[in-house]
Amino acid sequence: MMLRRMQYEFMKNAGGTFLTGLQRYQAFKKRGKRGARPPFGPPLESVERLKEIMTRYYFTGRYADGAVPVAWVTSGFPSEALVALGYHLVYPENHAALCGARRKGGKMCGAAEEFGYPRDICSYVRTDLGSLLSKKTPVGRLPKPDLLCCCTNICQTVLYWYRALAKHLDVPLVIIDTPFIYGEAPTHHLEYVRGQLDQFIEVAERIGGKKLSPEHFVDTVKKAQRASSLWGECLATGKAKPSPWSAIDSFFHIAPVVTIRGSDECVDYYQMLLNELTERARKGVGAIDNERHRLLWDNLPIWFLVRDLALATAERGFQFVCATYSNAWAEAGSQIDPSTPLDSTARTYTSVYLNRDLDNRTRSLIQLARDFDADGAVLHSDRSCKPYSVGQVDVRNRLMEEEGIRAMLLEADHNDERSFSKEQALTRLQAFMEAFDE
């Protein structure tokens, strides 16, 4: 357990350190051999730092279990407590994501389908269940976890997925149940879900082996809640004209929100890259060379063609300025209050954009729009993620007939390229843009 804890501490530290240093050091080789980037503005510097800080997540990882307690969560999970108490989290989710954009994601799938899991379930699942029974991943090694949490407030399908985990894994599961919301979450809602918070905090504290620090707790909420207003205004920035950044950059750059949000390298990354698109916003330095339009871009992305997608767009001037799956975290950041931390996580929680009725869901999508000057949008209609797609016919008709901006509906599958074609996709969003010159 001694020497777990040394070797865990020094990868996090000097190991971590040194490793991040070698990419930064590769980094700056291949900078100096890059050509021009035409359709693309020039590069932000702020994806050098991600690179680091996420080689270091992964890599410090691998040592975690034995050293520190572990815990497998759900992206929607209120993680805050569990890393007041030192808790190691791993996100399957941001895991099955790496693996859909490294173009695994269609192998794993199948993984999972040769040990009877069917083609039906949700990619990230299938992903994640085939990195786990076939032990393979990109990133090396995942540690194995003491505790897995889940929470229902984006889909069914992770109470199912996380079941079948503590089967495979053997350990210990806990589920935050939030009832689905329509208008405004009730009293009893937001009651029920504050019980629940209570019950864990005592499973993580008894397996953790400590107690809950009340003041280490309102730290850590009070970075997680800055870390998510400073998420929002990098979003923000988007609103420039041409657009700073890209939502397909944003998708990311999301990743230190979800997995190290409550710590102070996640405010301070924030922080950084809040600064420089400030900075290029204010010079008008845009992600694309010349921006014509103005794309909103709704569900999970496809994440093994984000480069495909990019491209094809900004080379006839179009520009996805915003995403409904990027502001999302956004959006239910700023509920945290450090004052009353868990009153307000319930609601927090509780109040998720996909546990939100349709029509909640449609008024933030067009107030996006709105808010970001989009003409256009692009709904991926996802073949793995039901709940994010279902009536995104009407969304489209609502965008189209009450705000006049042209949409369009892209059938695809987040995670598992297997179902999907490349071609026939990029001949309608070809076909698409081209309208907007009629």
Given for the second form:
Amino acid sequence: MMLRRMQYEFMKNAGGTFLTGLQRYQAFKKRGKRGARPPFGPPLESVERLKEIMTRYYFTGRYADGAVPVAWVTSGFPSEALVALGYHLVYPENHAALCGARRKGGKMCGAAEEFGYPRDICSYVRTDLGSLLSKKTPVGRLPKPDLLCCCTNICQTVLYWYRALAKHLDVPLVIIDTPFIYGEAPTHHLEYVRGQLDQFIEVAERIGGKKLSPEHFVDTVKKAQRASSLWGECLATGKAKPSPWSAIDSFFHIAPVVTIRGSDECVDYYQMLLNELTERARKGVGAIDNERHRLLWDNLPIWFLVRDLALATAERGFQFVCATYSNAWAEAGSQIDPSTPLDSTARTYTSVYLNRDLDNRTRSLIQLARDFDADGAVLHSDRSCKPYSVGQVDVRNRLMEEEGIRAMLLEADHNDERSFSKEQALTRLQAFMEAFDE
Amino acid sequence: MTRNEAISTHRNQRHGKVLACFPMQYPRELLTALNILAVEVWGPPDVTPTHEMARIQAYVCPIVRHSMEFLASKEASQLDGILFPHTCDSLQGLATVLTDFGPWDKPVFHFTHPKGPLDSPRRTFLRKEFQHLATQLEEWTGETLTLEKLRDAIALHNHLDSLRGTLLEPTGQTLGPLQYELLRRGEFQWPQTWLEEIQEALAGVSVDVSKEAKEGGPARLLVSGIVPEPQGIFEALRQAGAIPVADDYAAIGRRICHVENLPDDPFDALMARYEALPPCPTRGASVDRRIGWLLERARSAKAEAVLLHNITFCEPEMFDLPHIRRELAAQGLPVLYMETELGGELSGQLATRLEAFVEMVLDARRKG
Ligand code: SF4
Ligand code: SF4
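Output the structure of the form predicted in complex with the partner chain; the preceding block shows the form predicted alone.
All chains and molecules follow, beginning with the one already shown.
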């Protein structure tokens, strides 16, 4: 235990930095100094820091079990108390996205299917269960959890997913059930979430072997809130013309606010990113050379296709300037009030984007399109994600009829490249873009 | 009595409202106490697709897609409102599409049952949710929900569940299309009328008390899934040489909750009945509980194999599949998994798989 803890601290503080520095040096030697690569503008400097943070996060994770308590957590889980209790957190969704972006999603989904999980289950789930069952991951190793924490505010699928994890791993599962909000949440719904938070903290304390210090908790909440606000400010720089970064960039830069929110490192990172983006906007440096049309992206990224999408759109002067997916993280976290940490956590985490009715979500999507002056929208109809996708046909129609925004549905899957034709999708996108110039 | 007849009888003779109720669990006792006829919408199986259905993507389950079409049709104008239990993401999506983008402009109610084990926050919440729904329905109907009315309605449904349970007991030759037709009539029938029909049917049923698989007799199956559609499934089973002897369909056996001694306080009684429900993934029951329940059902009915019959794209059911399959097989119960749409005929391919499976079960019986 002692040795394990020393290894963990070393990786966290020194070893991880050394290894990521080494990685950076090797990448630099291979690639040379990064400059503008038309049709793209100069790359963001902060990317290197992002890689460093995420590499260290996953490196450190390899040594976490046995050293500190480990929890596997859904992306929408109110994780601040866990951070304050010293847990190392693993976000299976983030891990699955990473596998997807490295085009390993399909293979891992296949491993889950071999075990017997049907192909129509969400591909994040199949990717992670496949990784668990095949013991393969591009990050080397994920630490075994002491606790599974699932919050249903993004979907019910996570409930089934974490039940399956509890079965495979034989570890306790905490469920925070957040009733879906139609209009306004009734008081007893919020009280219910609050009651579960109290209960969850007791379990986390027991398993973590430590009492939650109220000061430490409030401090963590403040940092999480600060990181979310900074994230929102970073996204808002995209309103500039040309946009200093793209929504596709934001899909990658979102990782710290998901995985390490509540830490100084997270706050510092977004401050650095914000400085860079503000400076680019001030100088008129765009993410692409020739921004002619500005697009909104709805739903999860198609992780294995994001680079192709970025290129296909940039070549024609189209730029994704905003995304409901990235924006959701700015909307939620910044609403937490550190003076009433538990009550405001209950309210905030219950009212996340995906847990609200379609009318509410559509208004927020339209506001986003207006704020960023988008003249087009691509709605990824994601066969793996029902909560995000059901209703998109009507949302598209409303965007076109009431807002005069050209919009298309792009049918795909966020992580499983096997059930998808890249050529077909890119052809549809080309046709959509051509219509703008007719 | 057909669905339309049940609706017009309720309107003309009982002068009550008609509420479309979505799968799966909702406190029907409250509706009965307030003179509301529950008309359940499990599809319906046969609808003619128009642009309404196309508003929901093809990768969403047919219950949701068919319902979209049905609720936009003329036939739905007979309904006064809708009740959506919080069953799954897809139904929740339908609820918001339908009300936020139309065409539904009549009242909509929600029943949010808690997910996960019924611990103290969940119990408190569930009780409040029952009360919240009761208040909303009172306002809607203009009726007052007296404790006495509620107590009577709970007793009626509890009795009904006990009879439904008896009807589902392994009765050898008897659990077949006719029983299923009767059990499913409750999806629109006024509870008291339904109870009388079941009582009458039970009087004519000869129970096969031996519960044993007989030499040359049909293969005895535990059936589980969402809803037994297409209805040809039972005829296909019979032709393949099998009968269902125990049932865990969400529309049927998985909703039976008979409580021997009901608490006097009606809201406690509602809680007790809710707690007595068989495990279901849509309420977050653990996989182990579900497996334990299925094993117990299979054993008490002397089932020889299990048919897991899912509706296409129903995620909640899919997650349990590999675990059920493995653990039941380890206990000597082979499992066949199949997915169907709602309407139409059972495909030739599925019928062949069913035949091969039943043949294997019968073969195993012969070999002892
Ligand atoms: S269903 Fe959607 S929200 Fe839920 S885990 Fe999958 S991708 Fe995420
Ligand atoms: S069949 Fe499954 S996915 Fe469809 S409404 Fe029922 S529980 Fe939901």
